[in-house]
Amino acid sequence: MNEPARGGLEMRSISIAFPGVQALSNVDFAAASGRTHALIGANGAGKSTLMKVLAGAYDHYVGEIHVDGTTASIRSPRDAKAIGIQIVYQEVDTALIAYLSVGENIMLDQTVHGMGGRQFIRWRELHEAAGAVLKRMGISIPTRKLVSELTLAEKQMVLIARAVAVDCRFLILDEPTAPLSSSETARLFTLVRQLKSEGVGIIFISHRLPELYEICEDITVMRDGKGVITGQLSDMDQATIVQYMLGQRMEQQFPDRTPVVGETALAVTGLSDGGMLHDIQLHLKKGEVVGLAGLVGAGKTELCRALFGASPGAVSEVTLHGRKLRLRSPNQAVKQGIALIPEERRREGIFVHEPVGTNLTAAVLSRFTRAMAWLSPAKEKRAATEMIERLGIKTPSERTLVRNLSGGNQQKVAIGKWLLADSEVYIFDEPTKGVDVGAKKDIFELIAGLAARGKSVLYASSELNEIIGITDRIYVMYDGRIVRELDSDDTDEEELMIYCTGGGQA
């Protein structure tokens, strides 16, 4: 795959500002060839852009980058690809062309750059060679199939393929296995083993601590734009990495609560979609947070865009408070107080490009209008203001752009939108995914708000603590269908995962 490489990589005194936010201060950062560097943080601690400006992505910073001893300059993605660097970012989608197929996003940088003076393209030689890199990671994904039709788990292998298929030295992987199921992530840790033993150094940014003593020698904790400790993984303890991304002692996870369960909110009956979900039934009730447990691929996305109507196609008997709902559309769903976090933010549940108030305030904007439908700035920016301080969002004000957060900063966007809104039912999918440990903690606290008001959730997550330690009750999913229904403190992780691997039917 690639010839051993010697040496490694040392980040001097880096540091980078971008408008009214000073990103990274002197920060040093070292990694050895054939070996897994743990990068992590809480968000916005600076792990991301640091890794960009190794990846070229950013050219005003400041400060020195040596490879192998030697002065690299690095001010564009192409400086870094020549020298053998190589980065699988966190947001698959705007990383990949959905429009072309899975062969010609594995070879894109093959076909772009080293053409060889040829005027066109020989396709079979492309797909054929993007099918052997396919082949040497385990992975069956057709190469002629459009990216645009594949899972995010797919989207992601097929980030890591098109990387792996150049002379690469270093791979950064940030928050890889983030949309992955556990048999994927073997897969890659696989793949992740057998490029330490050929040189390759890896740079493993992720929030699962304990998958980083699986696949970790080195560990690098950041804090605030500025590097806080490095040192061997074997080391420290879970609790010492969580104390120095926080700077103090990780409290208890999950906010004590007190349900007090009313009436049934929402029923479904009968809900299928003619593909991914078979004759579903659930109920929520006021006051109750309800797990959605499920592997990836389980249907639990399916389900809850087909709760908010992001299904049309969907069949099925739904009633909120009694009254029978049409949801053949959001807009209906958003209008009949139903509301959505989606496990895909940037490109379902934020506008991106748009300042942080714009995004709070997009779900309610007839609270800000005047006669004759003018927005009324103040308006907006008071509530926008006003939620920022109470979600604890990191911004230098609301005018800031959304994609300039963190992963965590961005879902507290994306949740607060809804939380503007005042809907009567929430549904999470897979709302920690990318989020530390301490943004998890502010996510958990909201849902048990939201609980204490008498709203009705739904959390969707594969990530079995959270379901057991933040719910009441529990629907099991397989296969698009819910195959076990338990009481969240009668159940444990091993009896979840039982269900939710297909075991334990009758």
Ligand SMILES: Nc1ncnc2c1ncn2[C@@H]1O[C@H](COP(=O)(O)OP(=O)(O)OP(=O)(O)O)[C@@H](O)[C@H]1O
Second form
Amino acid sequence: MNEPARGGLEMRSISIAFPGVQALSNVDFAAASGRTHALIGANGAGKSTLMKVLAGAYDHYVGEIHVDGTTASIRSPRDAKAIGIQIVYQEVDTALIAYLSVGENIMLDQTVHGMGGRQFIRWRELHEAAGAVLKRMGISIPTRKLVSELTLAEKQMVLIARAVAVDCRFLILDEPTAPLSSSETARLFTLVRQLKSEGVGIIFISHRLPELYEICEDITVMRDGKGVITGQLSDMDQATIVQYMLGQRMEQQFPDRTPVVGETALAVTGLSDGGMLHDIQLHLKKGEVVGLAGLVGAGKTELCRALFGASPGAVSEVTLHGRKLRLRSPNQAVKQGIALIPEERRREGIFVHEPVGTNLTAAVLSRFTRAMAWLSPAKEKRAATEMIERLGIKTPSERTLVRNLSGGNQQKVAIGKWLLADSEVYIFDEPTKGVDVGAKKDIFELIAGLAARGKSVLYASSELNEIIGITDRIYVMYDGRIVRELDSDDTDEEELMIYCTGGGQA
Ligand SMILES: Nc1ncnc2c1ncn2[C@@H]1O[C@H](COP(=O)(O)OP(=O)(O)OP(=O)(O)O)[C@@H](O)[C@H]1O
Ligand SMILES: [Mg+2]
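Structure of the form predicted together with the named molecule, given the form predicted alone:
What follows is the whole complex; the chain from before opens it.
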């Protein structure tokens, strides 16, 4: 075996099984110090599991791990940390302690493990040390702020700060850019480059293939729990990567549609929420897919939530087919035919401790409980199984708990749940976040299918190419207002970007 010259780690023939799934089979993986290695694969391919093995989350795997040429026994998080392996998990919101401050979270490991018998914490020292870490990262979040008050992007930064606050030789970043805006991503990449120049070996998981070329030198592609190829990223273009990921070529990402647009379904006027949103006016027609474009933080999520009755301060006039709606709660919204597939799906969209089947049929149940006292178990199972198939949800059965699915497959459950409920208006908030290219295509096809059935779709996203690809018409949001309305056929990413960044206003 030839070891990487500058030191590094090597995983050899790693296998691990869970009830009903062989998650990894004989996977080889190596990461060198001072380089960034992209770990790529479709949802459920085994990326997170492989990295969890490396971070000591499991002790029932087989295979060997070597660090700098010597065998390392990694069976617990403590073993991994002792070697300098740090991981920033995909599930950002569960990895931090919400009611503690930023500083306390960053210094958590040292506070818990490093204080020995000391009975008190030196708060000033703690905040100074945490502040120094943030400063080195070029991040300005006050260390005394509570984690519960942070945005998703800020939480992500705090998690990375926590990882590099201790001795860190290898840093695993599991889909770190999914919740980040492009400027936040740029900042993260600056930090990655800096850590790399300090000799840290970085393993980077992402479904956004273009960004790999900005920071990665090496790449390993996984499929179905196996390693497919390892090599230099510069030797592989995106189409080749996708082909390795899916085991086949992907012809076309967006479905061919001939939109049949009917009369106005949803009409909204004068929507304000006393905070972010100002005097929003929009409408959706039957059979129409309408984009809501805007950068992270433009107010898209707030608008989606307000339309779903989830924003207590919102006032507006909303009609559906001319009928006035009362949108005081999500429950009311659902009953009146509006569905929201929320952005923070793990927190708001799904019950992770419940089985896949229960999650998929939950929305149907809540909508029809009055009309139908119950759904027969056989019917429920059939509905769930059908949705699992249509969305390609990778799960051993409909009885599997959602928390045991891969991140992207959890997203698909959140989406499938609302597709089963028969609504008139579907609001998607960043539906492709964390979803692999193949699954994206499935989601686009489902959206096209909804429109073909005469439903109205509002599609909020900061991925401008996807907005252009899937929608008929686009509203651009900037700073809590709708600043432009465009025909999807008559615009391009460049023009959208200008409006999204507040440009082009008379
Ligand atoms: N604790 C567990 N119990 C049961 N099955 C699990 C567990 N952890 C992972 N799996 C299964 O192992 C497979 C690989 O999952 P993993 O989370 O590693 O995928 P991934 O490549 O990270 O996907 P994604 O891009 O969606 O995050 C999946 O089929 C998943 O359901
Ligand atoms: Mg994962």
